[in-house]
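Only one chain comes next, encoded as structure tokens, the form predicted on its own.
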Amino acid sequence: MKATARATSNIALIKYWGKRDITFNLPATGSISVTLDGLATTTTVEFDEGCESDEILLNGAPAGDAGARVTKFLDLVRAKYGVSAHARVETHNDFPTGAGLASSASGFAALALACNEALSLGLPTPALSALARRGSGSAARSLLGGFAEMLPGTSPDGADAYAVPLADPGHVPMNMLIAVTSSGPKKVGSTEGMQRTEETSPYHPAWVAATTQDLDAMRRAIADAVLEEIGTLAESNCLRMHASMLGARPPLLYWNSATVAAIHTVWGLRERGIGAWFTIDAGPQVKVICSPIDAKAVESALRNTPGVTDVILTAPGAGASIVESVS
């Protein structure tokens, strides 16, 4: 009934913003990622027929908001699988918390698999990616390792909503960086802005019309170990995806002034000769896209940007694992 699994972050390249189904949260559009070697959340949960509670605890403290969600994801996995305990959830992140660096993802990601393996419920990836995605839309992706693509499904319920493997981590060679321009958590939250977009942004649909074309052409980059073409997709892709969330009212600006800075950092260095492509999620930080020969020059580049607080240094990586079970 004690299990402890580990997940970490994946960053989209090609993006969702948007939900089909608020309720089983289901993405309007399908999406692509890699799953990273760092950034990682270790999660335990214990199920304890002693508990009156759920008792939830984030880096050491009372979880407060997060933890609202936590419960919620549990209520789920109680009602849908018979169970009538409540758990003890301790999780710990090594890298800042809702600030745009997708710790929903590795959280639920880990959540959902220290569930499975505590409950010994034995479900196949397929529906412990469905699970994961009740918690998060991109925390389904996080249990595979590699690149991997999120379809959205067309079942009212979501059953064919989940992740699906696309490449090995070392498929592509490649590292990924990260300019960490704030570490405190961002005002609007991805479910809000995603519903504040899709409800008051004219640019909306054009943006969901457009992410189709985009995940073919992804699909065939990856499989063809393209760098390129998979930056210049992920930039352009992500560039449309900010341009939708600014033309909500009142407009979704989660950029701060060093993420404008990166950005003409990344395009310097593509003037220079030297091949690196950013991406941005909802949130200030900046993944940058590169081949490994060119890393140190990128990562030297952006510690010299105004406002770039930190750099991390990342590559593909494997999926959530399970790192203890007590039964």
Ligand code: 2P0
Given for the second form:
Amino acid sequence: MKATARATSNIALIKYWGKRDITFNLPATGSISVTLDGLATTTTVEFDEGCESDEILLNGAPAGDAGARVTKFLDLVRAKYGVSAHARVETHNDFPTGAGLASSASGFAALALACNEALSLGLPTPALSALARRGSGSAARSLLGGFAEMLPGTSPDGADAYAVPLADPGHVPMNMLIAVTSSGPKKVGSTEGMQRTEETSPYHPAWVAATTQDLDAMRRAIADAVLEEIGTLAESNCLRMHASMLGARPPLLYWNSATVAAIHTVWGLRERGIGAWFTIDAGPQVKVICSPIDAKAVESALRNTPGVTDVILTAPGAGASIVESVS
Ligand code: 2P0
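One more: the block was the form predicted on its own; return the form predicted in complex with the ligand.
Time for the whole complex; same chain goes first.
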């Protein structure tokens, strides 16, 4: 009844921003991501009939708002699989939480896998990915290692909306450097930000149409392992997502001045012939894709960018795994 799972963040190369259904948390489009070898969440779940309510600790302290999302997920698991016991959940992130570093992706992937193990549910990966999606759409992708594609599915209950593998972590030799520009939590969470964009941005339908085309192109670029194509598509897709967010009322701007400075650093590197491309999520951090050969030069340029407080070097990594299981 007790299990510990570990999952890492994934960064979308073709982004998920919009839902076709809120109840089942179904994305409006597919997305393609790379799971990282760092930025890990480790989560222990213990179901105990003696627990009067769920007890949720995040990084050693009561989880607050994030705890409500975890309880909602546990309620779903209990209802779906006929479990009555409450749970003790202890989760630890080795990176800033809720700051555009995909902590909900690694968090709900680790939680879904730990629940599957602790309750001996025996869910196959697609069902586990669909379950993680109910916690957070991006979490469905962190169950898988390397390059993964989230399928939007067509079923009303989302049974066919899960992530599938595209390529192993080593298929495309690359690094992803994360330029940290702020460690504080973001003001508007992704769920709320997506809804606002869908409801008020006139560019949202164009974003959905463009993403559908980008998915085909990115699938090919990954299959052919052409880093320049992967990077070019990822940068363009990210800017289109942010353009759609800017068109919302009130507008959504997740960037700060250091985010913009890091963008110019990446463009400056390219002008000097160094292959580097950025992507940015619902937060101010800038994630830079490059060949391992160029990683040192890219890291040094990012570290010298005004307002960048840290640079984290990552690479494609493995999917979520069980650390410990006690029956
Ligand atoms: C992504 N993001 O594809 C995109 C790009 C942020 C920007 O997935 O509402 O936290 O919990 O399903 O998964 C963030 O959205 O949203 C996200 P919910 P989630 O990585």
